[in-house]
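Only one chain comes next, encoded as structure tokens, the form predicted alone.
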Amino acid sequence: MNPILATIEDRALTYQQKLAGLARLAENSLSVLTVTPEAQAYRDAGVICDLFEGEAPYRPRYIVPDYERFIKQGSAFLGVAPPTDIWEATAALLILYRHVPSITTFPVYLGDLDALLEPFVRDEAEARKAIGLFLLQIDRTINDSFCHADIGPRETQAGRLILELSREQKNAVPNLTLKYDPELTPEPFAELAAATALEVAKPSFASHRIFGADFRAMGFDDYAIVSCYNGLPKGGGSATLVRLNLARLAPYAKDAEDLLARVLPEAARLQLGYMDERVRFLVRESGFFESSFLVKEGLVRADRVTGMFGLVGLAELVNAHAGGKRFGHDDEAEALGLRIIESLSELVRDHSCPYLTMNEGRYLMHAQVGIDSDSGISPGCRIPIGDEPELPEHILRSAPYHAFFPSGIGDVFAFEPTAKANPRQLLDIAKGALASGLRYFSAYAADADVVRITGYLVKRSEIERMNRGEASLQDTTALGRNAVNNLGVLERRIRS
């Protein structure tokens, strides 16, 4: 059937899901990109992967606007004046977010929602109905659970309200982090935190310290967790976000000698060339940044905006040239997976795009969290899901990874429902975690409706909805059905 009447006739998609399609197929019908015939023959053999993020981009991929800016000047475009009350705060943020764009077609950042809100917050119970209705009206217009949302690392009033509404409201959207620092966080606010966590998968605990000394030594004095767990500049974003299918390379390679001297070097140029491309008609033939109030506003400076080098399936190439031996479990295992993304790392570094100034044209490193149709292929450097040892075992693996990835990975745990009567339990294993080095980390009880799938939240029941052909208000319910089927990410190792 042709595409277009296939979207039209769909009976499980909602007006808006149809319309974003629609305009996904007018982009793909283009052809604006040259692409050499190396880097096309791995993009049809899926080793070079773009994410969907169409033939003719007209958009950053991520776009993290400085809301901080916003509040403080409001917007001539939109006609919103700086606010003054919780009332104005909320109204002016939501205006704002109907007009950023991104991959999605929804904003991927919310904010520092605690530090936004929190000069507006005079009355509790005042506050608590505004957030309330706030977080009510993201989850029922937003209708996508990549968007993101970031609190602390300090405590506030409008901190605790969005964690204690969260935990009501049960909803899958916003993703949440709580920026982590144990001299900066009280125990209280990230114990609640940990308990809001087991109920509804949100907040991930992100490493303030480590997230902080990367982008500081990029020349940023803040940063945003936003889509996943995709660490950017605040005030600019991601023009692109292309992965390598390290478990597609696999075969390419006779030995782990030959991947490292021959095939690893070539599929990086090849995708770092295609980058360099998309990038190039983004900044130069798109108009967007000439266009854009948020650039005329200073909301989006091209100066933060970066690109991301995604990889997926570390796991699937060290199984298949560490002679046996099985990554998250064997020392041999663990060191050619640290060769590679060394490799790739000092890779991705040499190069530089000559369409981007931050960070001198460089790209940075992303494990990326899968698609829904990868089959046997693990997120980015995560131990496969089936095969995961004790759980300070997974912890200890898992950390050196995190070190190479500025712009995000993530591992994630399912406890056992019995852990919510004692989430000091749970907070202890995170603060753990980020001590051992791991960058992100994300928890939820097995029994919870709200559950991360790789880095971002589905429902349950909306997925049982879906399989009775109803629609669901959220685009990533398809995602995540399918994701269940294909990722397994429901049969996580549960911890006690």
Contents of the next structure:
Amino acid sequence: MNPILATIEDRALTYQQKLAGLARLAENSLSVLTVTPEAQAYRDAGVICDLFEGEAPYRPRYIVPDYERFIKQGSAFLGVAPPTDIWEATAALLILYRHVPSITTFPVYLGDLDALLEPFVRDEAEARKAIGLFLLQIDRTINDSFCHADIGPRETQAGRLILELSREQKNAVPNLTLKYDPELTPEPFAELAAATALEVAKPSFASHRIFGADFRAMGFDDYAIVSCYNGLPKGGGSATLVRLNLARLAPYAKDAEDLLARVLPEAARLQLGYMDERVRFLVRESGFFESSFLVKEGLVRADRVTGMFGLVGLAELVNAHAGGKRFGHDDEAEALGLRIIESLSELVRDHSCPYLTMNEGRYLMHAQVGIDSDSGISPGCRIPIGDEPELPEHILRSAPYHAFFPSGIGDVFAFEPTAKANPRQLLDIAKGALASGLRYFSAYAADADVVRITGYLVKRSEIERMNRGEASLQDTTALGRNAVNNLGVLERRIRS
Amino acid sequence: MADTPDATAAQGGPAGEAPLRGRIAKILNTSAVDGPGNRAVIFLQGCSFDCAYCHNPETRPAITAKPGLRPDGKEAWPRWMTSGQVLSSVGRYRAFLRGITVTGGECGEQPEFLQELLRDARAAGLPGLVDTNGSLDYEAWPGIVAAAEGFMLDLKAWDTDEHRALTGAGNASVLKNLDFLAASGALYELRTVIAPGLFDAEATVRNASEALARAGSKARYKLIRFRPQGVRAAWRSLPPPDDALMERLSALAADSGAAEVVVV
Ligand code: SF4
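Now the other one: the form predicted in complex with the partner chain, given that the block above is the form predicted alone.
Let us now look at the entire complex, which starts with that chain.
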């Protein structure tokens, strides 16, 4: 059937999902990008993949508005004055969210909500009501769980309310991160976060030290965690995310030496060139940076926009070329994995995109979480599901990769429901993980309704609804359902 | 069961002096259910009780001979280990640990080793909880009490005859420990496995809770449902207690003075 008509007649899509699907089809009817035949061959083979970003980029893939500035100055374009109380603040943010584009059509970053709202928290009961309604509206109108809010590292009343309300409401949206710093984050607050994670699979723990240091080195005093777990500068974003499928690349190499000497540099060169072309169109042709009110009002700045060099399937590539040694278990396999990532990291660092100024045009590395159609391809640098070592060993084996990925990498762990009686245990593990070099740590209880698929959250009850052929409010439910089938994400080893 | 790396430096201790070794049944590098936070659990081999509902019957017999090797050449469990070897085995996972928990079998069967392990662990920054059936008189081992972070004491049954029928041993020492550890503030948790028909659960819960209250103890009282999984075949048909009974006992414990009651 004609894909346009198929979209229109699909019984399992909401109106909004159809609209977005139709827009995608329209965009993809163009061919305005100049792609070299070699790069196109890699795209056709699924080695290089732009993750459905579209054939004519007309907005950065991930936009990270400077919400602090918005709260201070309001918006002339939107006709919103700077808020003076909690009701005005939450209303102003909800208004702005409606106008923040992204790859998903929904905002992928909602702000460091605790810091944004804390100045307006005067009466606890009133703030609870306002923030409760705010979170409810986010879940029901931003129907996509690649939508992320941050809290921490310091404890605030607003931060505590956000955790408590997340636990009560049990919603999949927004995704939530606690920026954790052992010196700034008080133990009881972190413990509340751990207890909340065991109920609703969020927040995740981000190492404020590691992210902070990485972004300081690029000249930024702050950073945001957006979408799945992507670290990006505030007031900017990422023009594009293209991923290298290392699992698919494996057969191109004769052996490990050939891989490192010839295959990887060639693949990286092609992917970098393809990314440059996407950025070129966005920056030079699309008109986004000349026309968006976000840019005009200083909420997004072109010099804070980067691009993300993604990769998946390290485990499969290593297992193919490590002479029988197993990724995640054998030191030799780990050594090969690190050599691969080090050399990719160097190749990326040596390249400068002529259309970007942030970080001197250098792209940031990103361990991509995969897409729902991936089968037998592990996300980023993760150890394959079904082959996971014991919990602390798993973390120690994963940690060395985290240093290379300022724009995001993370591991997800499923816990026995009994862990809910002892949230301090989860906190101990999370703290140990971050102290051991993990940049980002996520956990959920095996019996929870809200579960983390790869980076995003989905309600199991919504997947069941979709399995019955009904539409689901969140467009991520369909992705979650496919990932459950293709990636076996609910078969993660259960930790006691 | 965790498979820990084989400890090297097996001959620790000053030259000429035989190092103290414990009989170790197994080591878990991480646990959510053996005290607060994440803990490594050290199971000492050997127990003089013979509880009907024992979930680790393989840890009961004491070993005397040096254990052999598995077919893959690794040393089999149980093992003889020095406290240094135990700590270096969990050392790789130090960053994740709030402490250790020493259990069994019965850790009080090897008091010298228990004391040394607790001291060394504390020196390494890992406070140790003692999970015990109370057969050892801890008042006579002030070194253990001083080195321990706290105690988790099992009270199988209040009545001596019932206790004997259930475990093959009397409970004078258990009751003495209850009073002593509760009064000294060293008791972290008291626990009773509720197995209907094996003993008078109500009398046990009531008396134990009153004893806690008398001693002014803030220890929590954990009432554990008997579960047939893992117990010896003869006892597998024993029915687990129903929710109504557990609720009744929980209320009884609170009414009788237990500061905090947990049902699992
Ligand atoms: S005291 Fe513990 S280890 Fe010993 S027999 Fe009883 S349940 Fe088993």
